[in-house]
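Consider the single chain below, provided in C-alpha cells and representing the form predicted on its own.
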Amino acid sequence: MSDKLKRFAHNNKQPLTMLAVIVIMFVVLSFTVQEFMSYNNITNLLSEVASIAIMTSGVTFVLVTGGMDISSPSIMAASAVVGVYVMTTTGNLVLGTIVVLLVSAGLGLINGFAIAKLKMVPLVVTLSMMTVATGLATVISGARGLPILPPAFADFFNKYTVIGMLIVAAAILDYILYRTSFGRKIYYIGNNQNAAKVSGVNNDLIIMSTYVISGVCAGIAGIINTANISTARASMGPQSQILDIISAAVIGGVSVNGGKGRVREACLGALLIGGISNVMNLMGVSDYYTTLIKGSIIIFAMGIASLRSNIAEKKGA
C-alpha cells in the first residue's frame, strides 16, 4: 500500500503541491479575511473562476504545442455579443447559445489556419484576432449596447450549473489532452515539430484543432459571462484578462515553450489566481496592485520552471 501511495505521490507531484498551496492559502485566509470561507463566498469564487479556468483549459492545448493564444477574452466577448444579438432578435435562447459556440469555433479556426497553414507567427495572429474580435463586438453591440436577456437564461446558467460545467469541461479536456492519441500528438508537436512530422503526425491539422478547442472554450466562457450579466458587451473581454489566463497556465506547470502541461493543473492555477483576486476584492485592494501581484507571480513561476529545466538538463548531461 505504501508503495502505491509513493507512486501516486510521485506521478501527481504537481497537482498535489498545488492543492497543498491552495488548502494552506484558504486556511490562512479563513482566519485573516472576514467572510472568505463562507459558503456563499466559496461558491461565488468557484463560479467566478469558471470562465477563466475554462479559457485557460483551451489555451493549455495551444501552449502545449508551443503556440500562443492571447485572443481568448476577445473571442469570448465577440461570440457572446453575436449570440445575444441572435437571442434578442429571434427570441430563441437555444439558437443563440449554439451561435456563440459556432462563432467562437470559427474565430479559433481562423487563428489556427493562419498559424498552421500560412505559417504566421502565433503572437501576431492572435494579437490581430484580439483587435478584430473586439471591433466586431463593438460594432454589433453599438453605442447603446444589447437588450437584457430573459431571466430564464440566467436562471438556467446559475452558479451551480456553472460550477458543474467547469468540472465536466475540465475533466473531459484533461482526458483528451493526456489520455488520447490526439493528445499525445499535441505533446509530440510541442516537444519537436520536425520529429512529430517525420513520425507521421499531421502537424497542421493538430495545431489548427488546438486553436479551435481554445476558441470553443472561449465561447463556453462567453455563455457563462453572458448569464452573469444577462447581456453581452465588448468590454466583457478586457485585454488584462489574458494575464489571468496565462498566469493560471504557467502556475499550473504548463510550459510556454511547449511539450508540457495538463488541464487539471492549469485549472488549479486558475483557482489560485481567482482566490488572489477574490481576497484583494474583499480587502478593497486596488486593481493596480492586484495586476502587479499577478505579473510578479508569472515571473516567479516562469523563473522556477526555468531553474528546474536547467537542473534537469545538467543531471541528464
Second form
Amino acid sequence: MSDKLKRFAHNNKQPLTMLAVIVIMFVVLSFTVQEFMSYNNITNLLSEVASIAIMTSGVTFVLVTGGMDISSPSIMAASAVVGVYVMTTTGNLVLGTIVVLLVSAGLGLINGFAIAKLKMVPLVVTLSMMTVATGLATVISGARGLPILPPAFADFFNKYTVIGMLIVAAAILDYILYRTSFGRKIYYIGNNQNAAKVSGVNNDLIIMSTYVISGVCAGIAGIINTANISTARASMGPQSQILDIISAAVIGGVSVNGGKGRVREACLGALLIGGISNVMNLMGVSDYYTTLIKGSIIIFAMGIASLRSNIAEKKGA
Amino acid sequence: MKKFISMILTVAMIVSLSACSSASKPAASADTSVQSASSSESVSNAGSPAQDISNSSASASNAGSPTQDMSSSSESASTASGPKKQIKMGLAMNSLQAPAFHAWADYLKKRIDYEAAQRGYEVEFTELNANNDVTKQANDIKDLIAKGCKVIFCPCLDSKAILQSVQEVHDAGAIYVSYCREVSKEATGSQVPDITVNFSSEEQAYVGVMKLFDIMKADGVTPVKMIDVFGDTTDENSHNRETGLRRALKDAGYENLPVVTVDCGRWEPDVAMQNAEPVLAANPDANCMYVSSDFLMSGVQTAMENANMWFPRGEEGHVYTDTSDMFPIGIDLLRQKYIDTAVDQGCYNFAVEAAKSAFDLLEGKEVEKVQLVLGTQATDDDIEQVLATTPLWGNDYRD
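I would like to compare: after the form predicted on its own, may I see the structure of the form predicted in complex with the partner chain?
After this comes the whole thing, all chains and molecules, with the earlier chain placed first.
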C-alpha cells in the first residue's frame, strides 16, 4: 500500500503540488477572508473559472506542440455573437449553440491551416485572427447590440451545469492529450518536430487539429459566457484575457517551448488564477494590484520553469 | 524543492493579498468624515432640473468638496450617535480608463462616507473594476453578492447584458442602483433597477441655453443666428441635448431664430473643426452658439480663429457660447471668457443623489425610481467662485 502511494505520489508530483498549493491557499483564506469558503462563493468561483479553464485546456494542446494561440478570447466572443444572432433570428437555441461550436471550430481551422500548411508564424496568425474575430463580432452585434436571449438558455446553462461542463471537458481533453496515440503525437511534435515527421507522424494534420480543438474550447467558453449575460457582445473577449489563459497554463506546468504539460494541471492553474481574482474581489483590492500580482506570479512561474529546464539540461549533459 | 518553492509562492501570495487588503478598510467608521449638513439642499436642485440652477451652484457649494479636508468638518456633532449599523456596499465599475469614471467612483465613496456618518452606519465598501469586459462585470456583481453587499451600485457596460445581473442582485435580496447609466428599457419585473441615477442631458442643454440668452440680454445683444455644434448622432445624449436646445429657443421666444448645425462625427474635435469652417465662413453674422460638449472646443476654437470669430466676451465680434459637460478645456475657456456659460456633467451630483437614495431605500423610505440629475452651472462671471466652492469633475480630475 505504502509503495503504491509512493508510486502514485511520484507519478503525480506536479498535480499534487498544485493541489497542495490550492488547498493551503483555500485553508488560509477561509480564515482570513470571511466569505471565501461560503457555498455561494465556491460555486461562483468554479463557474467563473470555467470559461478560462476550458480555453486554457484548448490552448494547452497548441502550446504542447510548440505553437501559440492568442486568439482564443476573440474566437470565443465572435462565435458567441454569431450563435446568439442565429438564436435570436431563428428562435432556435439548440441550432444557435451548434453554430457557436461550428464557427469556433472554423476559425480554429483557419488558424491551423495558416500555421501548419502555409507555415506562417503562429503569433502573427493568431494575432491577426484576434483582430478579424473581434471585427466580426463587432459588425454582427452592431451599435445597439444583440437582443437578450429567452431565460431558458441561462436556466439550462446555470452555474451547476457550467461546473459539470468544466469537469467533463477537462477530463475528456486530459484523456485525449495524455492517454491516446493522437495525444502522444502532439507531445512528440512538441519535443522534436523533425523527428516526429521522420517517424511518420502527419505533423500538419496534428497541428491543425490542435488549433481546431483550441477553437472549439473557445466556443464552449462562449456558450458559458453567453449564458452568464443572456446575450453576446464583442467585448466578452478582451485581449487582456489571454494573459489569464497563458498564465494558467504556465503555472500548471505547460511549457511554452512545447512538449510538456497536461490539461488537468492547466485547469488547476486556471483555478489558482481565478481564485486570486475572486479573493481580490472579496477583499476589495484594487484592480491595479490584481493585475500586478497576476503578472508577478506568471513571471515567477516562468522563471521556475526556466530554471528547472536549465537544471534538467545540465543533468542530461 | 518544488514543494518548498510552491509553499513560498503561496505564502508570498497571501502576504501580498493581506498587504493589499489594508487599502480596503471600512469606508465610514468614524464621525471624522463628515461634511456640511446643508449638503442635502444641493440635492433638491440636482433632482429638479427645471429649476434655475444658478441657485443650485450656491447650495452645492456647501455640499463639501472632495478636495477639502473632510476630517476638519465642524459638523461632526450632527452625526448619529450610538452603536453603528454594519452594512456592506459594492460598486461594480465599468472601467477606470477615463478621468470621469474615477470621479464617479471617488465621489460616490465620499458621499457614502458622508451619508453613513449622518445616519449611524459603518459601511464596508468594495469597488471592483470590469475593465470594459462585460462578462467580468457580471462576475464582479456575483462576487459582490457573495460578499454580502446589500447595495450594489453599477454603471453598466451594456444596458441589455446587465439585466441578468440586476435580477441576480434582486434574487439575493439586495438593492441595485443603476449609477450614471440606464439599463435597457426591455427590463421587466426584477430586472428593473431599484434606483436609476443618471444625468439629464436635455435639461443640461435647456438651462444652459436659457442662461445664455439671459447673458446676451444683460449685455444688450439680440441673437441673430445660432451655430449648433451637434453631438455624436449615434449617442442618445446628443439628441436629448438637441431637444433641450429647441425647447429653450421656444421658451425664450426665439423659436424662429435661424440655427445652423455642425456635425462632429463621433465626438471628434477634428471633424467638428472641418465641418465648422465652411459653416462659419457662410454665416459670419452668427452671434451665438451651442456646443453639445466642450470636449469638442479645441476643434471649434481653431475653426473660429480661422473665421476670425474667436473673441472673448467684452470684445467686438464675440460669439456668445454655451456648452455642456465642463471638461477641463471648457473650464479654461470659461475663465478666459470665450465660453459664457456651461453646465457640467454632474458627476458629484450623481454621487450625492445615489448615496442619499440608497440609504433612504435601505431605511424603507420612498424614493424616486428614476432620477435625472443636473450638473452645476457656471458662467464666465462666477466660474472662479464655483470652482472655489463646488466639486467639478473637470477641475478635480484635470490632471
